[in-house]
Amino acid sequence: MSVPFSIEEMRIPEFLARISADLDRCVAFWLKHSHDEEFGGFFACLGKDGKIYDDLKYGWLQGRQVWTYAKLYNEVERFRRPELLKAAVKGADFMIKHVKEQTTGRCYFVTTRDGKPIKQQRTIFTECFYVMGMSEVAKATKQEKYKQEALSVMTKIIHWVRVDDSEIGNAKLAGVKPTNSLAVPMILLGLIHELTSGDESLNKTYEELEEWCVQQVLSHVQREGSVILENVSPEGKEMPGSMGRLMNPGHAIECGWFLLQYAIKKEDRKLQETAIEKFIINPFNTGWDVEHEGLFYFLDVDGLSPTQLEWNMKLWWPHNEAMIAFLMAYDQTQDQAYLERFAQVYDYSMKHFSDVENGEWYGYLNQEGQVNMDFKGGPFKGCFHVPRCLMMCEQMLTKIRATLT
């Protein structure tokens, strides 16, 4: 006797059709509105209908869009189109010429439209997305120069993280306490996955670093496994004050599916359970707004008010990460509870974030789920989280549907 499908399993064709259509609209939006044909690179500051409201270029968003285009070209048959690859290459070349500082390997966070530097940040994140973009373009073009760009900057990043960060401008002030921020090992873990996917020759190169990242990430599991803290001490201990009590549910969930990818690769069942239970389920349960739905942006572990003024807003990217994470967890375990959570986030996101008329998603809602800012791109939102989510979910849903028929 066959086992009847659950309500969520019966909705898989619906999920897949809507997500595929949303991905098509999203890519069309960026192809139509964001390309700078005169100077190269991409405009990020785009209004609801794609109108450019600022022509500054943000280095980390350039790298993200290069990666997105190249990834779509490499992995999704209908996007294996010359204009997508051409745009990715043109964006990569703009970054090599204007975003990367040639003497140090540092990358500019903001440039003018024609590439004159405006600002650098004292972080590694623009450099990380430089590496991601170059690596994926190298896979698409088979050109060694892009691979070498990725590897050379990756070497710099490792030095700044594990040896000496003075080159990125972090002065050793007397009152600054050493901190292990979840963002650093997390992004490196994801970056190594991207570098080594399709290029097994690099596995040995980054094996030790990858294991270090996992251990650093796991040190953020605190209070007997009940919370994931954004900041802990280098020794993996809880820190005092607001910074020490800070939780970012979306960040923890994203980290969860990075860990899950690593656990799958290593066939580590215990780590897989930790990734799902500690980094995905617990932060989701804590972060979900039971009154108005949607994921809070920041929370305080003791229930106090976070100092971030936007703490109770609903942002696009945590919901993107939750969709990926729960679908990946379901794909690996066939546990219906994870598909139910995916459907919960999917329904909220498609109702509140997705713009069927103009394409792409709104990024910023108030706590009640109303659009607070109607632009589609800005200094912190570009062509990355939404298309990555839709692409990965489409791939997983296609696989899952095949197993159910």
Given for the second form:
Number of protein chains: 2
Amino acid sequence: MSVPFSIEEMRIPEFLARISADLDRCVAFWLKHSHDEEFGGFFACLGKDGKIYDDLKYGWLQGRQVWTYAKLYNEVERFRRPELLKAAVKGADFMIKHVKEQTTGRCYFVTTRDGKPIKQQRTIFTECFYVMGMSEVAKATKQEKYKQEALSVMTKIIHWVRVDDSEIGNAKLAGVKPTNSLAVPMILLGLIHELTSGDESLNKTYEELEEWCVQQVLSHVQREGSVILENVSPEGKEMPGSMGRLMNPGHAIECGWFLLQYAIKKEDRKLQETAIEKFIINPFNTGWDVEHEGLFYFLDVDGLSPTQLEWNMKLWWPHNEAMIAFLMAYDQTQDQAYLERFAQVYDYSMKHFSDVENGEWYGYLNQEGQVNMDFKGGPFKGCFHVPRCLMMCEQMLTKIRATLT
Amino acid sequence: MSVPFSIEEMRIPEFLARISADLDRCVAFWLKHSHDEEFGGFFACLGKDGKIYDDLKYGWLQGRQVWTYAKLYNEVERFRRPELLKAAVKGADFMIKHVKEQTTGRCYFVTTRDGKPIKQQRTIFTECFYVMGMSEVAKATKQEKYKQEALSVMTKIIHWVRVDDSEIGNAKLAGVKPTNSLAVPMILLGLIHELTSGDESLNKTYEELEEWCVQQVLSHVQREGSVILENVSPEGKEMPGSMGRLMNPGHAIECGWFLLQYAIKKEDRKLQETAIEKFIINPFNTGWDVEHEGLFYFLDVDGLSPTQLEWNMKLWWPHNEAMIAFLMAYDQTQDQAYLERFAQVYDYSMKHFSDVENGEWYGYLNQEGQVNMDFKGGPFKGCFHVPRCLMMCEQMLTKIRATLT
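The form predicted together with a further copy of the same chain is what I need now, so please give it after the form predicted alone.
Let's see the whole complex now, leading with the same chain.
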């Protein structure tokens, strides 16, 4: 490179060192505290220092931790260790046995420590994380059984989403308006990426679905391209009320890098621009709290109070997603503006979320950035967003560093 | 009285004047902004100044507003106005037609503006507020039809709670532990009070149930009488995990004055002491934020972080319930300490929640007492806790003032 490095480019070694160290601490935290040697599966409810404060097993988090361990094993050399693979497989086996309802393929949101079902959500998300975990364990073990688990539940999910969702348990009430919720096409788009990466034989199977997901996701771009709304009508129109005005900046940004990944694969420049500008930059600019820093959790597009009590809290995962998204955008474009935004989110996150002493990040800060709840794992926070972010950022920074030197 | 008045007793005229004025403003707010003249029922989602930001009709809030209007009409002379009665009846008719599912007696949690069902909760609460509204409208109109609506759904609720809850839609999953949740016996105890007040013929019908509710409620007193836990086992033991450690100070205090009402009716001095000491004083002392004032929403009995993100917010209704509870305790005992606590909650509430300019209170403050969401009505806040508190406090203060002069 003939031009001098920018301030942020100069910081790349610092970013990389800290992120790698945080990833090591994060993985060590879950390895040390979350394994249930007696019944299998993972404890999710872990205090600041890893102490178990509840022994319930959450389905989302089982699938996500299985995925994380298998992914680390598959992709990061220093984590290609038997203990990670063994734990991933043990977690997958717990899920097959206890989290999946055998006759319907539906999964339980939460079970007792020994795997007795407690609750089923009226959504497809536990099932999606089941597929995600099984798919990655299949790649790690090369065992057909896990691949078949992934594919058979994926087939069920597609049926529920596109043909008939009566098995999901949502009564067909007369006032329910058909809704395109960003979460659904977005999570499917992410899942297809997972299923097909390294297994190109599946590309054809999911080609049409993937294109459908992209179109569904794009219909959330509203108000002349300026905002992403969480819920739109099946025709891609704004919907009335609080639900119709809801924005979730972190969600839009996460969706942004899913779309960007797809655009890279398809070498689709126009879609790449849309992903970066509409799904990453705009929601970031709208969602960033200029007074206290950090990303808001929920906003109302007309500036009203969201009805979610936690709307102005700063949660860890939107910051994880923003770090991935900006680094990916920079990696694709070499536009300094994205590396600056990455640095902005990195600085906030390392200052407020990261816990160097105990490992793993705090999850929930108040608007001012103080720790509002000091646990590291809870019903909706497990071994997933933090290690996925750190792993992906480590990979991207390593690649970027190589191009700069 | 030969002893000089205390500071708080001197303030009774001030309390009364402000509370009466706030009640007038509150009722005026709902009368002006919440009536749906076209489809019947009440809008609940109202902004700071009453502007409708969502037109969904929430079942809890329909029943509660019907009750509030009918109660004001029945018990407060200046509100014995045809427009309140008419609106209560119109609301009740909307509920009969749209909120109640005709064949099962189950009620919908939320409907469209024109009454099409959107969602049913897997709980009995909408049904309880249905009964509460119908019962009070029956007293106001002397129409048997509303009484029958109340009694028939009450019979259903009792069946679901004590015999078989399969109609509530909770799948019988193997890991679900039978739980005594404070909300259930507590709301039934309150309902029986409503149904039997002014209709003593029903005393016998609900006598055994009422006694059962009291025993169920009392089993939430845990750790040698020092705390009220939200969830205990059917045998009255502590339960494991976050759920077992959960405390909701406002809920315990509300339950405290329900119990106190019952103790007064039964002239049961021992129960009166238990109600005041265990359900009102202890939870208040535990729940009061000594740093920033106000009552926390949720706490963990072992001092861990609750998993509810909104745990440290200050919600309006615990403060309403504490005002009622302390004034009732003072009225029964003439113990100055309770009037002091009333004054403490009154001062905080009038400073932070009350909105003299627009009427009705704000509902949601952050820990520091700043308005976190500026709407006056939302999916869980309607015309109920504020006017019930102001009406009951007005009645009690009027009575207390008469004894002091």
